[in-house]
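Here's a solo chain for you in structure tokens, the form predicted on its own.
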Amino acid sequence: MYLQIDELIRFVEANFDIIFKIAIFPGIAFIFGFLIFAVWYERKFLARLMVRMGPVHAGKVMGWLQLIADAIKLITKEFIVPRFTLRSLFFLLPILLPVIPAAMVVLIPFGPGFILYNAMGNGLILFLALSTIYPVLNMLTGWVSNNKFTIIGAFRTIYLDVAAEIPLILSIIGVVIMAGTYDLVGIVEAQSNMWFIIPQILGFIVFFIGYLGMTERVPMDFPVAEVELVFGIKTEYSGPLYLLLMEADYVNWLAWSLLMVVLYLGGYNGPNILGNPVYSGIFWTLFKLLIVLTIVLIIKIGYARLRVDQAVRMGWKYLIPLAVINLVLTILIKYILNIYQ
């Protein structure tokens, strides 16, 4: 019993650092701690740009707990199966779903050397092989409902995914053009002079307009669309269910910013005003990451809903010509004026 203990204890001081980035940081509990804090910024930001108060009862300071008290409520929820669903995927996939996002996360460099994997130096294509499997996962969620709502719901998901990920895609090669690798962590060095966001600025946008609906964030969000589909491919769950399907969109979103972080905004490159390099990235990259939900709650308070047919033929029309000119502009700079090296 005693030999088991020891033998335990030698195996955690040995492992120590990667059972702390699993368990801790970047992993279960940062992923569960962003999830409290998200949907409490984004209540209470966009509470103040409405010029409303927000949570404010559930717990002492600026109402935290009223997510807390969220979640138990739903967990404590009844399940409510409709009958004719497909039982074994409809209870499978909710489960699933949040995974998928959590992996990608792990692929992320919060600072020198701090990574959970790095997938040997191919990370970049991992998380996006990763986040191709989410889009179908959802559409499947919508589909096990046998709902007319969810159903819409999923072949607008489809819809989506296929404007926003093709031009998307295109506006990060760019990217591994400028650094010439597919590492996260070499993309993150190559930018340790100038932020890819100045010289790559018409792929940025290209990408940002493609992670609103990568991440089915306003303007992009007509999947979900309340006052026509109740709440997509949400409508017939419920309970513990629905609280996971509402965290795997969270987590999605956690995802695809911190990956904006590293492509274009530098990722955990800054002064170190830690004194701790590896402590000064991490400051760094979280920082990143506020500005970025910042922008994307501001953006749901200033424009309306898209139209399915009006996202589609933006992603077709524009975003995809866009994401080729920019494409072009960056052999141009890399290659032929030698601006960039």
Second form
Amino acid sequence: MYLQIDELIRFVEANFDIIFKIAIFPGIAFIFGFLIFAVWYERKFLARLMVRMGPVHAGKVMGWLQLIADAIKLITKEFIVPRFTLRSLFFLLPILLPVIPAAMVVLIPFGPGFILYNAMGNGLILFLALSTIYPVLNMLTGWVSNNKFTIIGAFRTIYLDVAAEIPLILSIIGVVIMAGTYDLVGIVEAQSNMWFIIPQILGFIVFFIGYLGMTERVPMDFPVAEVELVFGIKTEYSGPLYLLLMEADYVNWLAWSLLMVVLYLGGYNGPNILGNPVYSGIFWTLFKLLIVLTIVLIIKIGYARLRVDQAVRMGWKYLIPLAVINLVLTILIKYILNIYQ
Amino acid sequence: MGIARVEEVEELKDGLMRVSIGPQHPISGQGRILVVTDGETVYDIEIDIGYSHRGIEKILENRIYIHGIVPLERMVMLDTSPITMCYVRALEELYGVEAPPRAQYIRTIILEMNRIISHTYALGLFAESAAWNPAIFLWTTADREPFLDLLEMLTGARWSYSFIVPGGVRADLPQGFKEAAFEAIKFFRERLDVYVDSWIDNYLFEVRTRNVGVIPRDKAIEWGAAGPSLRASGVEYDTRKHDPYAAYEELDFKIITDTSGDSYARGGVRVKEMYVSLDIIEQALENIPDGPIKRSLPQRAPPGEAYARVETARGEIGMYVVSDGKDKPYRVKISPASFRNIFLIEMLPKIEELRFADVPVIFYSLDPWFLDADR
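Other form of same protein, the form predicted in complex with its partner chain, not the form predicted on its own:
Time for the whole complex; same chain goes first.
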């Protein structure tokens, strides 16, 4: 039996668009490439803010080879499984975890008409539905490790979910009312005149804090609080399995940052600077993504970490009322606009 | 499991666990903190010291007086000169001599520079304990560099100076030291303002440290808190003022205190003390008298005993030296400040409700140094 090359080539030519999207952008290569870029960017950018150089020795230009060296180190390390763990889940969960945020990335429109799967106009619903699975798997990861630090980290993941996710979803409803659709492409198109960050500024504040919680970033990164929990739910993982968990973390960050770009920062809307609307749409999406990542990193340098009780109190005492106020205001504005139209 | 039980551990109630922070943990240092917790609320804290006991007191008995200074410095590498100052002060009492005035002023300059170096390190770690955010730690580490350079210029070493000796100091101020010191002070004062702006006044940092680990005034005295931990609880006590040594009697400075006694106050007291230290260095440099810097002493101390105390960055250290007329001390007893400060955290769960995330914050607000406590 041999591979029929002609048929394969014909198949690829016929479906080049979809294969490119799955394999290269915004599919597998982009998601793994993002891990490499984000780790490098985080290292170098934080190093600048901390008055140090960051990695410089491996690779002459900006220490780029250091990432490859780290990846080789992590991949070739031994699998260490602690005693009394659920071995099957211990191996399965790190493989499962990056898939959820990767599926969330797939729903994001990068340019006009450039979207891998639009979920029949329900992209936002599917995105939020997938995002609810992630903290549960995270919690399980901590629980199967059979370690005191990971157990505390697992509890904290759930506390964080309670504190951050409900106000976050309440704030997103404001955007849905403004745009009148659950379709992420429709939401981006509705922002062609004005980004939703301006009319939805209250909702954006709530969304941003909830976003920091959902991505476990400072000041809401207590599930991985090194000073008390060593490394939270990931304490017992090392080598390739840890690499997968790290990948899950970064892809989750990517998915939520892209959602912020799409919901509030106008998505792919922007001047057509590359001649082709699709290419410049992709450029603007990635450019806005970079700005969001940079802001998160600056917050990481400048702020302390909240305690669990403080985060939950903030979520329920301030963020939810703020989100509800935003919702009421949005409905009122929408109603008044409808009267005068 | 084939592993021998080293210690008998009492059974815990249902739902509680004993979490061992250290000796291999990002924050623990050379010791261990045992925390009984249900995951968030802390019910009991136990400090386990002794991982780095080196028997410095015994080592001193086997060395002639002046050789004892070098092992003594290993107690706190960051804060070496106050410790040697304490030993030298006890020896000078034993010999019945006093160092010349110029040596006293040079001692004051080194002591205060050491205090600044130690406080910057303590504050960096304190910032890290509220978030794993090494920015402040790295900034403080970079900004103490001018003082390290100055000390290298003066003593020849960046860390362990062995500069203060019985009868005076080893060397005089080098050329250009004064100008360089004034420049460093000006630079550091600006940097301190930056820290206060960006970090001490930071809302989230205040949220994390305010009303956390409150030590009331009476408890601070009862439990024997020392140094900034004592002064943050409203007790106006500073050995530099109450039992002056070096040139502190002739210099004008005030004791920094705070009334709230929480972790934030302890950090704040350290920051304000650095401003005071800068003032002291400036005054000492301006008013330094001319004259000899050292008087020679015989190798054998007269028989007798002496007790001396000195304010280190972590609080008051006490040393008791007994001589039987030989060239080596008969016995030296050291009472370090960290030994008293570290154990304050054990008492706190008994009087207030602590969260698990508060443990590192309180621990580093006390400026712990296990090597100091272990001796």
